[in-house]
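So this first bit is one chain, no partners, the form predicted alone, shown in structure tokens.
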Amino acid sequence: MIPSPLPPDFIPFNRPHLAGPELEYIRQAVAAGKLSGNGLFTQLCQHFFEQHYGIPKVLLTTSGTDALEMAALLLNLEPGDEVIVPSYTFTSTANAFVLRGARIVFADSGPDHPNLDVAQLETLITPRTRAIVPVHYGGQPCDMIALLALARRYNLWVVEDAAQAIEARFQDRPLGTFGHLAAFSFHETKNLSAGEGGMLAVNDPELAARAEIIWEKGTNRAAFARGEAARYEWVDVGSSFLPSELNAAYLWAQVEARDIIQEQRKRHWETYAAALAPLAAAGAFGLLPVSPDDSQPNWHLFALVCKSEPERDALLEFLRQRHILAVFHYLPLHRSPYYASQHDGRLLPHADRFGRTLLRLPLYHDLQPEQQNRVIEAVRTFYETR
């Protein structure tokens, strides 16, 4: 069945951005005759992120999901081990550890932001706890200082889910550099995109060599190619986590244009904030707070927090009728059909509230001023006529 064409004035939730050189870099990758992983563009990207963020070892992956699955493999989890994960997150955050047999212990969000409530973390730790997985929702940081102090006290691993956090900082450190490991995403909805892609940041140098082996299907191929191993052998568990050079070539063009991309996203975010702040101040809806003074956001998303689920759904439909695609975000994982029966029954009221009421407006690099004004006016009209 051929899908119906979109209306000419349709405003999508997201549109992938072409910085300029992407197709030329893909052509160069094809001409070089190296399309599989770990070629020139993969190495350019990895070296940049290592130098730019001060990460000891970076490995590009086919997705942020794969980066999380690599992290779970590196922790040597066993069935029955517990991993603390926020309930308000994407399935990959939990699924990576479920695949290793771990039991997920869900943390509630904070009262004013979907990030996990660090103040409640200690009550979730048991003798079986092995790791904490904070998610930096929308590129806004969890309190990593308090979280790391708690992890050190109980000798726990910390794996940052920084899928939405590229270029965001906390206390002048890039998000994704605090935990032992961190996973980033370069999905087409992210600030920097490879279409599909991700990377694992290995901040604990003791994990670097094994991470590369897991990345290379459990073999020592990378070390062999550098002349560091006499034979190319299967030495550990692993899988095919390397992205194609075509994806890495696309990503490299985005990396080169990151300052321009970030500045444009900031302008879009500030336009929404300035236009909608009066309605928020009047109590029509809530806005997620701007990052604290000691952090730098990355302008990944702009969200409204409606007063109720029916109101949120009515606003979504109101926008849809005006050819504007906004979206609600995550359904809390502790209520998911797959894992609800394994949840311990604790109430997670803030995660539930964000699952019922949060709505994301279109925000992408190529959003035009007249399109953004249409979105703003539609939101205003919805609330002013209710």
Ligand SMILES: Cc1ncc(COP(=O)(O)O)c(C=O)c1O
The other form holds:
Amino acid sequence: MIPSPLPPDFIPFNRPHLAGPELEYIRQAVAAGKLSGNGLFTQLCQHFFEQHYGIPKVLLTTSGTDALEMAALLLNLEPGDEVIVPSYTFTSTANAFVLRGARIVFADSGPDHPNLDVAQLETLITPRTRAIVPVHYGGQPCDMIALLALARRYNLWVVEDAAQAIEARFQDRPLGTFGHLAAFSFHETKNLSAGEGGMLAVNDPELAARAEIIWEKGTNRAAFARGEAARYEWVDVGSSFLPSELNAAYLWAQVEARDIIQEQRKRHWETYAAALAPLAAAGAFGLLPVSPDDSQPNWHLFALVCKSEPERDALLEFLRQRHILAVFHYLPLHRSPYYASQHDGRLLPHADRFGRTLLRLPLYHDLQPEQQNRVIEAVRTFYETR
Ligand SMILES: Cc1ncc(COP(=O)(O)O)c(C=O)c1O
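Could I have the structure of this protein in the form predicted together with the named molecule, to go alongside the form predicted alone above?
In what comes next, the whole complex appears, and the chain from above leads the way.
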């Protein structure tokens, strides 16, 4: 047993949840004698998501990052092509396209949510623009109707970064089914997890055959395995994007338990929201994500938007001293040590503000009521004593 370095009363930010059959499914994968990718559990997961969401082709990947990198390869970007990405996001959203030589044009967040501001998007489009990559932060949808209309008008690719958006919907349609492509994450912190893992949703059927080749190191091995090719060989570029069956077996147990997992997250989310709403109404902080009427959230995270960076940092420290791990989130990429010098200098005040003031509270399946009460009481005490 690996010893935990944490004090016994410590409330972590996240704790992986075992739905139940994970270890049994891993045992079955071992017994089946196939541990490399594209075995039974991989196919179970892929077929499930294809049916459940109505996606023409789903490919499991070793991470959400890999799914984004596959998407970038599929778009055949050339050096100097521009890709519009929110600044308030994880590095992988931009990095996947930088690896292909693209120039990133950063979009600001909306005034009241961290997603890219669709109202400002058209001003960022130039003759070099090839793609828009909306991120559904915390499962809160971007306005995909307005975004797709713009993309169609300018003939642009849309790659949804749905890393945090599994099971969330916009106008009764699952997030990750709007763009030509979408990347999901099954990282340990996500609602459904494989430890590390991801999937690429190929919503444009014309990209499906090549996606499978890129997935399998640039070979037609998947077609060969189905008996559709006499031998498999190198037919395109690609890499090793498919996960081991061990990860897929673990993930399948989580996929089966998705309704229970989502219900529990919803309960935790609503408990926080009900307890902290009076403070929010009194103006102490904002609450995220907000769910527009035409969307269905996925309860991925619960965040406070504090009034200032010193106040946010003081609250983080106040909670840490009480053995509660709350965390900030992204540092806007237009200010990152790697890309700041390549940013065009536009001010992105809303992305900056979320970078300085957002704080996420612990939210995970096995969070106990007394632990959640401790978090709530600590937040209340912090604001009552200020
Ligand atoms: C918005 C966003 N995109 C991409 C990723 C990358 O996913 P992964 O960690 O599975 O590579 C993350 C990870 O948390 C994310 O939050």
